[in-house]
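Starting off, we have a lone chain in the form predicted on its own, written out as structure tokens.
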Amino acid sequence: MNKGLFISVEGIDGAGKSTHVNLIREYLESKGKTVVVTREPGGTELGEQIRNLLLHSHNMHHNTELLLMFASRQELIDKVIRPNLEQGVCVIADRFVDASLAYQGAGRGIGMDKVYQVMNWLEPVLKTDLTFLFNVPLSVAFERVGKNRNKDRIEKESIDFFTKVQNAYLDIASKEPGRMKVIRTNRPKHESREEIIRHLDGLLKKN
């Protein structure tokens, strides 16, 4: 049985991740693929408990945040991602390891080296086949988040924090252009959709 495709979506809140996850899922299903969608932090019973701690606890040490993110991620890999990929199921992850590099490594100032050290603990160490980085000006993202819901602990961070996060994401994309595709979402939806589908078709042809 062929291994399932592993696709992640990244970007700050308000960049359009959730909107386009459904598009990716529906397009893969239209091509005959079975698809599972996960989210980080969360995605398992324990992971959802960790998510609640991460999003709503106060005065959390940056290292604690980093380790909790990876604890949730390890459970997700073991319980959901790896078993499905091995069964030929495609997995779409709403955030994966790139998020820790951007949010904790850059945003929190922990440093990329420390994040990579923790990444090496994961069993197994997985890399996505394709990652979409949804990107909009920070002002647009902030406006979208403000309209849609009450902000959690991380969403309440400063513009300086999110500038660091966004720059880190773009730096990763510049270093791994084959894996990470930057999708601008402050434009007509059909343009973003066409670009996403083009990248998905390219991935499907390889597999």
Given for the second form:
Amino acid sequence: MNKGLFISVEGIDGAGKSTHVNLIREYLESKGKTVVVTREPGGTELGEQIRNLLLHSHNMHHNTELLLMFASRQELIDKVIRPNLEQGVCVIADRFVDASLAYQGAGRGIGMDKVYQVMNWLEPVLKTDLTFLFNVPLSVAFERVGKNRNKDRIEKESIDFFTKVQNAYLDIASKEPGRMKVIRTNRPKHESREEIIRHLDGLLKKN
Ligand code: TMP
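The structure above corresponds to the form predicted on its own; please provide the structure of the form predicted in complex with thymidine-5'-phosphate (TMP).
Once more the chain from above appears, this time first in line as the rest of the complex follows.
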């Protein structure tokens, strides 16, 4: 399986990830690919209900948070990601498993081992072909998110929490440099754009 390309985008809240999803989509489409964009948590009817619970409930146990993230992910894999990849469609996932490693594994302190255990329990276990990690200094991300008056439960977390999340993302990138590419976004847009396209071209050449 895995005939379509599976690409994910990651980063702490305020890192500028969502603005680059369109660029990735447009570039792949310009190369003749059919593209589907997903988001997590969410992306299916059930997943969007889970998203609402995750972002707006009070007093949620960390394990509940982790399991709900994966419940939403399982629905998305089953209903959207796997069927599209099997048909040769490229999937751009606005967050995937790395988010659970960084936010729940590190940010919440659940630990990577536990997240991997839940991950390995999914059907089927999927790995992205390429993951972009959008990275900005924490102060910049905080200022961007701070402007949003309707912050959700996770966006309201402390700088200490986001420091752990950011460090965990960078740690994954240093361990898996072939799959995860770090893109700095506090610089002129055309520079990050060129870097993204270079990585996409590299992936397209291999497939
Ligand atoms: P979003 O703002 O990128 O749509 O993501 C919603 C929030 O959910 C964001 O604060 C990151 C968080 N999240 C996790 O904590 N763990 C996960 O596994 C995923 C997919 C998202």
